Every structure is written in C-alpha cells, then in structure tokens.
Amino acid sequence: MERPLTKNIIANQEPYDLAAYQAVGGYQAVLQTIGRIDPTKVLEIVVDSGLGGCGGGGFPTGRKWQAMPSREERPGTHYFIVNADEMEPGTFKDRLLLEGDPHQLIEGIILSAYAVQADHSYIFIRGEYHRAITLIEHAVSEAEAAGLLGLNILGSGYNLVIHVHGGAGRYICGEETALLNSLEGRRAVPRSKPPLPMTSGLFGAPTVVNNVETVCNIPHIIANGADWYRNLGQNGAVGTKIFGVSGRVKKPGAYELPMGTPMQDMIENYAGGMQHGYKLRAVLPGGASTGFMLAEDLDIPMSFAAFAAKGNRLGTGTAIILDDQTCPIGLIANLQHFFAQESCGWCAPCRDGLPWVERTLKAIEIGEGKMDDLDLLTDISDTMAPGRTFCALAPGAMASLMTGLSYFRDEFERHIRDGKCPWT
C-alpha cells in the first residue's frame, strides 16, 4: 500500500531537513516543474487528479483553482494561503504533517502557488503549534537559501514568497474568510459570499486558501501524474487520506489509507478494535461538526461521495469513537460548549443559539432538566440548519445534537425521569 503523505514521516524522530528530503526525492518535482512546464498543464493535472479539498468539504481541488483569474485578467499581487489552523475539536492529521514533514508542505505549496501564478503565500498556522511553527520557519529558510523560494526561483524567471503566520486562537478562523479577516488584522468573522476569494481575497486581491493536507497531496500528484493519485482510492474513491481514530480504541491515531476504506475496516485492522471491556457503540466520523453513526452502519467506504449519499459528512476523517460506558449526553453538552465559546459572535442564531443549547445539555446531564427541553433543542437545532446561520459552524455544532436525539432519546429521558446522569 502506497502513503505518499507519511513515507517520510518516522515516530520519535526529527523530520527530514533539507537535504535529507531532497535524497529521498524531495523538490524534484519543483525542479522538473518550475520554469520547465506551464502553469495552465500544472492545473490541468491537478484537475484531472480529482483531488478534494481535506479540510473537510471535499470540494475539487482544480475546480477551485480554476477560478481564480489569470494574470492577463487581473495583473498585481496574487495570493496562495495555507489554511493550518486545525481546531476541530478529535482533529490533529495536518499536526502530523507540519511536525513530522515540513518540506513536503513547502514543496507543495511552491507547486501550487505556481499553478495559480501566485507570488505571496502565507501559512496560518494555529498559534498553539508552537513546534510547528519553530519547523516550518526553518524549512521555509532552508528552501529561500537554496534558491527554491524568493526572486527568480532555479532561474525561471518566477517570484515567490512564502509568509509563516501564528493564528490568534479562535476556531472560526479554519473558515477561510475569517482566516483572511484576522490576516488583515481585522475580527475574524466570515465574509459575505459572493465575492469569492479567488476573485476577491486578501486584501482585495485572487486568492485561493487550501488546507495542509491538501496541499501536501501537490508534489506526489506532480511527479506520478493524474492516473497513478486516481487509482491509490478504493470502491470508486481517488487518492489516500490521512484518517484519525480517538477514543477507548486500542491503537488511536493517525493513519494514511487510500480513499474509500471502509471505516469498519480502519477501526478494526488499523486502531486495533475497542479495547478490552468496551464495546463500541456510535462513531462521529469525521471529527466534531459530523453526525452520529452507529455500530451497524460501520461498512460505509470513507469516501466524501459515499457520506453524502448517507446525509452525513466525512469531513476531516478523524472518527471520535462512542463506547457504551460513555454517556453520549455528556459528550454532546462537551462539543456544545467548545463550539459556544467559539462562535465569533456575528450572527444571533449562532451567538445566542449555541449557548442556550450548552446550558440546557447541562441541565439534563446534571438531572435538572424537563422532557420540553428536548423539543426546544430540536427546534433550535433547526433554526441552525445550513442557510439559516451565516457560516457553517452552528450547523456543524448541530450535527451531533441533531444524530443523538435520534439515536440516544432514551438516555436523554432516562437523564431527566431518573434526575441524574446513569453514568456517574
């Protein structure tokens, strides 16, 4: 099994430098591709590829890239923005790759940012990464001294800069517009859309933001070509994937898997099955703002595709495992508060609406709650849906409340029948 995003990638060890990446085959692609083929057939492999967006939508890569304006339609400054701010609460694969590859990200961004003529790219990495940021700093000044970044990169005539940004900590920046926002030094709230930022970004200018992992996937698709990244997917999946499994499993952790993995499987033959005394009971697939699935319908390909088809979200492919000795209120009233702390505040439905669900989850989970407190959730989960709220991260906050009044009523009332939580 090819995993082309963790090959280099050793447990308890310092990750490459330099030269060490380059021995492996490292910047190769950037020496074959700089200067030597044109932007447009870079984004034409790309697009072929069928690679999607990992920070958790899964939209394509190319399509994205495609619109952003060429420099004949838009000539100034371009921008190519790496979106490092993992906050998702059961989330950290973009962690192992900025710590444990650092120029793997580099190279991918170079790549990228020539695909799309961009010539300042920033990396916004979560301020709490404080190792990744020391990594990447130094990569990045390994990269300018060789000559692979700054003016007339290998001689070609192409201009790039890469920026390192430590994120201010608020969750609501992963959201690309109010990523941009807190790079202008402005609140981090979302931006009103249309303008787009591929027309419209940072500081006015095209603008095209990736996630981390997404961008890593860059140098592997270059030097291999469209087919070869097409065919590493499963059961009509592209590519591989860098999933995450949490929880009383007995090998949590990180795993590359080629896309399409049945989640059955890589929890199983992968995180090694639940551990001993613990049976598993719900998973939220795809790190905090996905909806529950149970045991049964553990046989579903991971595959953005496949979840859709089912009402669900793969999103970041990080599963957070449910056992039956943890109460699912309590996790529930837990994701509750995170996301109510984090709302940026920009919207009523969101502001007031995540905090009024937070305080009456605590109220059941601590046996002072009433059986009309379960409709009132329903219906302000409602008031939440998507297009209600002005981004998505209320109706991501509700997709586990959502799935657990469907698939956990009975706890919920037996919390507010018995005036006490079962499981204390």
Second form
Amino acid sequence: MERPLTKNIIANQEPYDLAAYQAVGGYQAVLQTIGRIDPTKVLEIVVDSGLGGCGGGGFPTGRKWQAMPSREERPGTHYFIVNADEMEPGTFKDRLLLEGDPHQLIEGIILSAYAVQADHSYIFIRGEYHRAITLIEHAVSEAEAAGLLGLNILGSGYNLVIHVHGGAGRYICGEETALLNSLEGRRAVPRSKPPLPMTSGLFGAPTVVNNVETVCNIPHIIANGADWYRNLGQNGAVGTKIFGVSGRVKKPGAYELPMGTPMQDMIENYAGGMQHGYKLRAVLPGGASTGFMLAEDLDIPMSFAAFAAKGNRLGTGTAIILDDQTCPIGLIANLQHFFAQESCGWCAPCRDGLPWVERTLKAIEIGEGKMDDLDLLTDISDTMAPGRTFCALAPGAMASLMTGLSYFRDEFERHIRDGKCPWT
Amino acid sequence: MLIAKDMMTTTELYEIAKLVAHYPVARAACIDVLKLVQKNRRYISDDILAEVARILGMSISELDEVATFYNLIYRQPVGETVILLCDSVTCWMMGRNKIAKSIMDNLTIKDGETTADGKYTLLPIVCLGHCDHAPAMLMGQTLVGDLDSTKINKLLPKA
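Next up, the form predicted together with the partner chain in place of the form predicted on its own?
Every component of the complex follows; first up is the chain already shown.
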C-alpha cells in the first residue's frame, strides 16, 4: 500500500533536513514544474485529481483554486495561506505532517502558490505547536538559502516569500475568514461571505486558504499525476488520508490509509480494537464537530461523500471512541464546554446559546436536570442550525448534541429520573 | 512617563521592525509583537501594551481588544513556567481531571493560580493534538503525554 504523505516520517526521529529530503526525491516536482510547466496546467492536474480539502470540509481543492482571478485581472499581491491552526478536539494529523516532514509542506506550498500565481504565503501555525513552528521556520530558511524560495526561483522569474505566523490561540482561527482577520492583527471573528477569500481575502487581495494535509498532497499529485492519485482510494473515493483513533483502543494513533477505507477496518486492524474490559459504544468520526455514529454503522467507507450521504461529516478523519464506561452526557457536556468557550462572541445564537446548552447539560450530568430540559436542548439546537449563525462553529457544536439526544435518550432520562450520574 | 528605550531593549525594537516587515501594514504584526515582548516579561502589562500600540500606530483599546481575545496572550502576571493541561474530549475521557488534582495537590494551587514562589501557573487549554497520548499537557514549550500521577510526581514534585 502506498503512503505518499507519511513515507518520510519515522516515529521518534528528527525529520529530514533539506539534503535528506532531496536525496529521496524531494523538490523534484518543484524543479520540473516551476518555470517549465504553465501554472494553468498545474491547476488542471489538481482539478483532475479530485483532491478534497482535508481540514474537514472536503471541498474540491482544484475548484477553490479556479476561483482565483488571474494576475492580469487583479494585479498586485496574491496570497496563498496554509491553515495549520489544528485545534479540532480529537485531531492530531496536521501536527504529524508539520513535525514529521516539514519540507513536504514547503514543496507543496511552492507548487500550490505557483498554480494560483500567488507571490506571498503565510503559514498560520497554532501557537501551542512550538516544535512545529521551530521545524517549519528552519525548513523555510533552508529552502530560501537553496534558492527554492525568494526572488526569481530557479531562474524562472517566479517570486514567492513565506512567513511563518505562530498564532496566539483560539479555535475560531481555523475558520478561514477568521484566520485572515487574525493575520491582519485583529480579533479572529469570521467575515461575511460572499465575497469569498479568492475574490477578497487577506488585506482585500485574492487569497487561497488550504489545510496542511491538503497542501502536503500536492507534490505527490504533480509528480505522479491525477490518475495515480485517484487510484490510491477505495470504494469510489480518491487518494490517501491521515486518519486517526483516540480513546480506549489498544493502539491509539494516526494512520495513512486509502480514502474510503471502512472505519471498522481502521479501528479493528490498525488501532487494534478496544482495550480489554471496554466495549465500543459510539464514535465521533472526525473531531468534536461531527455527529455520533453507533457501532453497527462502522462499516461505512471513510470518505467525505459517504458520510455526507448519511447526514454526517467525515470532518478531520480522526475518530474519538466513546466506550461503555464513559458517561455520554459527561462527554457531550465536555464538548459543549469547548464550543461555548471558543465561540468568538460575534453572533448571538452562538455566544448565548452555547453557554446555555453547557449549563443545562452540566445540570443533567450531576442529576439536577428536568425532563423539560431535553425539549429545551432540542429547541436551542434549532436556533443554531446551519444558516442561522454567522459561521459553522455552532452548527458543528450541535452535531454531537443532536445525535447524542437521539442515541443516548435513555441515559439522559436516567440521569434526570435517578437524580445522579450512573457512571460515578 | 516611561519612554521606549526604558521599556524595550534595542534587540526587541530590532525584532519588532523585522516582524512588521513581513506585513503590508504595521498593525498586522501586533499578535507577533505581543508574543515577542511577552516572551521576555511573561505577560503584557498596561505599560507595555501602550508602548506596543504606540509603535504600531494603534490605539490602546484597539490593541487591547486583540490582546484579550487570544488564549496565549497573558494580561496578568503568570509564573516562570505555564502549565497548560488539556481539558478537551479525549484527555477528559482518559482522566485529565485526576491529573489536574495531582498537579493542584503537589503545587498547592487551584486551577488558574500561580505558586507562591512564582514558578508555576496552571491553566486549562483546548486540545493539544496529542490525543493518541492522552492525557497531555504543555509545560512551558514542552509537550508531555501519557500523563499519570507517577509522571506528575516526577515532573512537579510536592514542595
């Protein structure tokens, strides 16, 4: 099985430096592309590859790039931004790529920025990722010294500078327009869309924002072609993806697998199944903003389309396992605490609704809830449905609550009836 | 009133100029600059905030609304080492509350407090991306996973 994204990553070892990365074929795609292949051709390959955004949305990367105006249409600076603000609870895939193979990301940025004709790039890395920031900054300076970045790259006339921006911590910075506000030195409040960033992004200039994992796929797609990439997937999906499992499994970790691998396969065969004495109760398939799935539904192939067809989201693809000895109400209350705290406070349903949900859940958890609270929670969820808030934070928060209310109804009622948590 | 040269070192002023150069407008660098000056002082006092605002051509309230928005900009004094213990879902499930109790017992502080000797501050933090080694924390800049009470007693022994 091919694992293009993680082939250079060796556990508990320092990542490849520039020379080591080049020795295994690194930057070959850059050498063969920049100034030699027309940017529109590069863009076409990415469109044909079917690559979808790996930050959780799955939106086709090529189509996002096609929305960028040409330099003739819009003179001046164009930006290519890497979203490395990984903060979705339960997600640890981008840190692996940032720390494990920094030059893969830099090579991906050069090719991506060239394709959309951006001349300036920022890598927005969350401030808590100290090691990633140090390693990526080092890789950028190595690439600069080798003439792979800067003015007139490889004599092609193409210019690209990269600045690494270490964030100061807020989940909402992962929302692409909030990220742009943060890069402009403002509170990370999402912007109204349209206009999309491709039309008016950072400092009003044409801007593409892509997730780390998305960008890391680009060198492999350019080097091996769209057909090769499409054939990596299974069950109708394309490419590989870094999936992961955390919770009470035998081997929690991140695994690069074909897109479309059944979730059951990952949990049983890669994560080693459940630890002795624990049963799998339910799964949050891709971070805190995805809905619960029950054990009987785990034969689903892990792809954006298959999950959308089930009314759920693949999200970041890093699964959180709820076992039979953890209180589901406590777990949902923990998730809602996160969202209430990380709401940027801009729009009322989210700012006021999420703390209300959190307080109600915490009361139920300790046995102080009322049966009416369950209707109340459903009502508040409706006010935070997609389209009723400024961004996707609150609707994402409601995914686990809505599915939880339906799957764990008995447990909710038992807490209220007995006046205590059966798990404590 | 204090002036810039008393409040910031020449090196800091040079570093600030370098950061500002990465952006088309000076204010865009304000988060990078706050982090830079915080590194040497542990937190952003009102005086330093005012000085940074002056350098970047911002009003004090404009800069303070940014400073108070972000989790890693401290507007109150913190200890030499800030302990950020993850309180998100996987760490919670894997026993972070017990770990928090061990730390609080050993350091005789509550969540959010600083030890009397000024060495440590304990704060909760959102998911640190170390979920396969939950529970996890950052001690200063060092990520530590697979926490249990033995590890806590070794890293943060009772005074």
